[in-house]
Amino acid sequence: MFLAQLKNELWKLFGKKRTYIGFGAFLLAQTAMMLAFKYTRWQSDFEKLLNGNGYLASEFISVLTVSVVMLIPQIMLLMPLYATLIGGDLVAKEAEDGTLRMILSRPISRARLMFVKWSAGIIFAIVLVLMLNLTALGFASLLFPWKGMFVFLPGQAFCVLTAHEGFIRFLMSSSFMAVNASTMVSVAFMFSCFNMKPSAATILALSFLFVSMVMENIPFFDRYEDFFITHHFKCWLLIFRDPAPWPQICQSEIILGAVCATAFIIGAMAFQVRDIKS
């Protein structure tokens, strides 16, 4: 019965037009960024960076390098918006439409209903990240060769890898991105379980994430950076360090998993005591 209910939730989720807003935005953003990298000074500046560090640019301006270059701003700016948009809809939208009363008239507990909806949101987050990474690789392969990988982000990542090792690191980073997206969806889901509009749940989740990001970047709070959720979102970039700081990555992944579970528990408890008739 759980799988049948999950299937129904996924049909409802992927049957909404607004579910695909994020997919469309990512496609447009990746197309624009790839063309900008290829036909503006962006590529020449990147080649100077490689040459300045003693590497042959022609060996590292590749599919994997350009894919990561395109992904970094999208993961930081666009993913929180579209992940929380869906998470904020999971419960609040059905309450707004009045369909929750009909659903709860069936012999299913509220906790189980919340778990089904939360699971559907996690699946959406995974699909979103999978599509984002596959399209990044696909678009980049149209204009760039499959060669070595170079990743440089000041203070975050710096590595030069072969194509094989770079692809393995890219796959690992994709799994960490999925955890990030799942955490964003979970936070929005938590707010969605309270008595509020879907837009309010989305705005609150976004505000929580952006306040965390702003406070994390204030020098005074450097000693407390482990307490900010956005600090742990950066673990997908740490995989591109050489060597990769696995203890720090594992710690961040455990914390993000705990945040997902905590958000679900708080949301489910809030919905458990909520009066749907009012």
The other form holds:
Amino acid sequence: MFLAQLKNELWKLFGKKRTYIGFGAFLLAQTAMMLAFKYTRWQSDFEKLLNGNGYLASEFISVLTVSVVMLIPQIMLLMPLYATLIGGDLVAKEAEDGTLRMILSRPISRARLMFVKWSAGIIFAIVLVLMLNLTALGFASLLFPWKGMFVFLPGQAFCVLTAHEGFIRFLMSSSFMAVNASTMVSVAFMFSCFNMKPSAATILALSFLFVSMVMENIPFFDRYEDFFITHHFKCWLLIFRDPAPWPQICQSEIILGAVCATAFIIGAMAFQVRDIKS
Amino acid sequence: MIELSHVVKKFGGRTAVDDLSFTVPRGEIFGLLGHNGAGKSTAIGMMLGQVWPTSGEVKVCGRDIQSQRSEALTRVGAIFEAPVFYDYLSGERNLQILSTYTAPTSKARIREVVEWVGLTGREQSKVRTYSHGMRSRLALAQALLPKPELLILDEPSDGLDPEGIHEMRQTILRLQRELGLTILLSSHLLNEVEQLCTRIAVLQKGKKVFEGNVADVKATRGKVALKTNNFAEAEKILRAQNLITATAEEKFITLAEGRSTAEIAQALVSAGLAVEGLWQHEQTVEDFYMNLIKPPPLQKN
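May I ask for the structure of the form predicted in complex with the partner chain now, the form predicted on its own having been displayed?
Full assembly next; the chain just shown is listed first.
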């Protein structure tokens, strides 16, 4: 029965157009960035960076390198927006539309309903990341060859890898990205369970992430960076360090998993005691 | 089927439902009346476990709605005013989605219900293409899916045209006749309540101000409509002969105990007054309701 309920929740989620706004925006952004990389000074600047570090640029301007270059700004800027948009809709939109009242005239328990909805949100986050990574690889492979991988982000990541090793790291980074997206969806879901409009839930979740990011970047809070979830979001890039700092990555993943679970529990408890009225 | 016992619901400092108690036995069509904000929807919300009572006890199908909500609602269907669905999905998909919140439902059962409500042929169309009447039928279909014993209807005719209201009324009667359902109906349409319900409760500012049989409401013993060429003179004559105890609106008289309309006619004709009409007045639920909830007249000083 749970699977049937989850399937129907996914029907609801993927049946409406606004779910695809994020997918469409990512496709547009990727196309624009890839063309910009290919046909502006971006590529030549990148080649200079490689050559300056003693690498042969022609060996590392590849599908994997360009994919990560395209993904970084999208993960930083677009992902929180679209993940929280969907998370904020999960409960609050149904309450606003009135369909929640119809669902709650049925014998399903509120806790189960919340778990079904949250699970659907997590699946959406995973699908969004999968699609994002696949299209990044797909678009990049149209214009660039399959060669070695180079990732350079001052203070965060640096690696030079073979195509095979680079692809494995890319896949691992995708799974960490999915955890990030799931955490964003969970935070928005939590707000969505309270008595508020879907847009308010989305804005609150975005504000929460934004405040976390701002505080994390204030030098005073350097020693407390582990307390900011946006700090742990960066672990998808840490995998590109050589060697990968596994203890740090595992710690961040566990913390993000705990944030997801906590957000779900708070949301479900708030929903449990709420009165649902027209 | 429904038992409310001293139920109170407060939203902050505002009391929406105040010490409400009533029982709806199996097989009855029970009407819940009251103006906007009287507490009808809150009461219905508490019956469905959507609104938690501040105090008191609500039992549906013999089970406490707070501690045994799932068991209590297994054989309950509900329709709310202005039925809302997932507009971007088909009618059938909506029914499939809603049915999974109760129990696994076969496609044959969905087809059966779609046919019962007269939506066959349109079930694959997106709900956004449905008229208001079709949405009401779909709402009825979703309520009937779990083979309910109890149907809770919260303003089911809201927004329907006269034809739709008539259709809904016939459907409610058919539901009770053919499926033997117990029905709780909340409505603003007093003539609808009069035609459908066997018993009613009236809420005012969250309090129950009346509960009783519709037949008793309509039976206003001794109230007679009188049409004559001089009502004031007629009143004087009838009072002098102790035939009546009261008059109202210059058209109604209340007969004294043991007196009949024949005696009234005889007295008036003997006095030379023309009696153009004299008949037992049957009060409508609307008359009753308006009298019940009308504010008391302002007192001077």
